[in-house]
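Here we start with a single chain on its own, the form predicted on its own, put down as structure tokens.
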Amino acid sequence: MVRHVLVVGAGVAGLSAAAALRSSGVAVTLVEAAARIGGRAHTTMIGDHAFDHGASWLHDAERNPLADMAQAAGEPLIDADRVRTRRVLVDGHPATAADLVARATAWERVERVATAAPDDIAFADAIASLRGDPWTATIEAWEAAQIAAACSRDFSVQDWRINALEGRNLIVPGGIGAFVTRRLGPAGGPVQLSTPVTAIDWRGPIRAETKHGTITADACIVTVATGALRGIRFTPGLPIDAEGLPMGLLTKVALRATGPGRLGLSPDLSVSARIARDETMLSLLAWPNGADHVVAFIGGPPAWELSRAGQPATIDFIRGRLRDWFGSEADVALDDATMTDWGQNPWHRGAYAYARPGHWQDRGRLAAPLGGGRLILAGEAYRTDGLAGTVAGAWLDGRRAAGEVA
């Protein structure tokens, strides 16, 4: 009988697993490497407005348990798809009606061709026949770098097919990270913060090494990001490594309005531009939910390159792109910058996991209980129901792991 479970990681999956186990009467030790809970659901304040460094939306609201939880608790939720408007730039100018029709037609064609691709090949290879369309590179970068946070040449088209989200996207006005801390934290129970696990021996009863000593337990649920798994020495080693599920990177930079002018941008306006192949894609969300800042998004290999170059280089790059779009007024209107650091964060080493070509089944394979259920990996990376990369997926996978241990 399992009487005591060690849960490693107090992000959404770890909090969910700990809450489920505690409610069933199982003793839980919950440890977290960082000095806070929430993992990649993390909110800070920019002035009087919330800024989500990680998860920003409750995706696929119709089947999202956190959306149900928020509504049951009376949390005010905003339908992002209803309030958001979009502006597309072509060669520095607003897209014409004909441009937008061509863009929509190209998007439908990309989705049709990628969906029909016969093998688990790279997304880029699946749509190679469409290279002649001037919109293909933009759509390719959006689906891979902006959405999957991955390189289209290293990203499984089958993984794209499975994880194409549908349904409404909801905003929690105070931030999803704050919501997780407020609603999931108490149920998860006590957490030992600043306690990274460096080694786990699962040959018999669990023995986990931390900087504060050894923790023993009947079973262990590990909810750290796939990029952080290599920081834990498993004995015996995991039968499948996580190299097929690397961490993608989506970096956000919030620039606060400190000067006059609003750059002609209305609240909740999303701005993007048509790009050429291998050109870096940037998207912008202006004054989200009435905030006094704009948020720039950059993902995939360019985000990793800029992350390695450092925050000043990333901010300079984004400022340069905004100057191209809006002229020198952008330098005057926007000043203070807040940037996410997932690429350099040692406890995550990326934003969320994607599958390499030929490895989409690794999500389910890595989730399989080991040692008769003594060791289970859990988190957004292991969902096979289309919710990989989301807080809903993390929450559900924590519950899944808790059920398999119990």
Ligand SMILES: Cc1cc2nc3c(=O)[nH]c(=O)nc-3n(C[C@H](O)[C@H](O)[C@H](O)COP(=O)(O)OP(=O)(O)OC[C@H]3O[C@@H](n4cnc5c(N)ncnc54)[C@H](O)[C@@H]3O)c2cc1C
Contents of the next structure:
Amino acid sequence: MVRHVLVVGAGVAGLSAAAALRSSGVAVTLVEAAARIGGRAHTTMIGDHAFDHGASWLHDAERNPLADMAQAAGEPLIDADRVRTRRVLVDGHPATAADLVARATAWERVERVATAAPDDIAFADAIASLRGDPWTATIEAWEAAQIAAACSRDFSVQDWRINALEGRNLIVPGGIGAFVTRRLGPAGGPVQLSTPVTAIDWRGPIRAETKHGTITADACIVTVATGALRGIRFTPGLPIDAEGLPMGLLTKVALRATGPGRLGLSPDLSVSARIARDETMLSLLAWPNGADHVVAFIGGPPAWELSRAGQPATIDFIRGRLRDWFGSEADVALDDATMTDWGQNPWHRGAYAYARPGHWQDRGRLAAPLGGGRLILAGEAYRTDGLAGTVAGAWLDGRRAAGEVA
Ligand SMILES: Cc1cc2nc3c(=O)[nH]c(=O)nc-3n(C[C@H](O)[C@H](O)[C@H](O)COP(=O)(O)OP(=O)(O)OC[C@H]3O[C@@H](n4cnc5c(N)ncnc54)[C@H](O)[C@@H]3O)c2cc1C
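I have the form predicted on its own already, so could you send the form predicted in complex with this ligand?
Once more the chain from above appears, this time first in line as the rest of the complex follows.
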């Protein structure tokens, strides 16, 4: 009989697991390494506007439980796909109609070829036959680095297929992190903040070590990112390691901007450029949702390189690219950078997990309850329903783990 469960991590999955357990009458101890809840759902303010460091869209709205919760709570959700417009640059100029047709055709071809490829090869290898097309490198970088935060040469094409997001994308105007803290936090119940778990002994009843002492429980749900699992010593060790599900990285840099119209940008305009193979892809979202900043996104291996080089180097890189796109006016019009750095954060070590070639089934394998249900890993990384890497997946996985443990 499980009476008391330790939940490690108060991100979306941990809050969801704790809420489900408490509502079924199970006692919960919820511990969190950081000094705040929410994990990778984290909003800060830039001036009067919300900036989401992690999740910023409720993807796949039609089957996203957070979208339902936000709607029920009366959040004024915005349909991102309706408000967004796009500009694609080719050799420094806006793409012509013919360029856009060529891009759309190339995209369809990439999807067709990648969909037909054998399961366990890398995304890059799956589309290698399309290298001659001038758009392939751009589409490859978009799908792997920008969306999956992954390296296309190290990213399972089957994992790409399963997790390709569909449906509408909604924006919570006050920020997803703020929404999670405000709406999901209370359901999760009391949290012991600044309490990293360093070791978990699951040979019998759970014994977890923290700097504030040992916590004992009948069972334990560990919701930390796969990159943060290495911060916990498990006894015995986990039967499958998480090396097949490494953390990808997506870095966002927000730059305060002086008024729509400067640089020829309009609110909710997304700008990206055609790139050559191995060139870094940058995308830009101008004045999202009326904010007075633009947000630049870099993902995959270049994001890791820049994360290691540090914040000034990352901001310099982005400023250089924006100067290429908009001329020296970009330096005047965009100032005051705020940068996310999930790569160097010890409680995450990246943005979200992707599967290496040969490892797409690890998501399900790692989710399997251990020790007769005494130990369960949960979180975005373990979804097999196409919602891996999302807050929706994290929420559902917390509930899944709570159901399995109870
Ligand atoms: C840049 C970026 C953009 C994203 N964009 C989107 C998006 O637009 N839409 C979307 O749906 N998703 C997006 N995501 C993904 C989404 O944020 C995550 O999938 C989700 O928040 C993960 O929740 P989780 O509970 O599984 O993990 P986490 O949020 O990582 O929660 C785990 C918690 O465990 C804590 N922890 C770690 N180690 C320990 C320890 N040893 N002891 C105790 N506590 C510990 C951490 O501090 C953390 O709070 C994005 C993520 C990033 C980083």
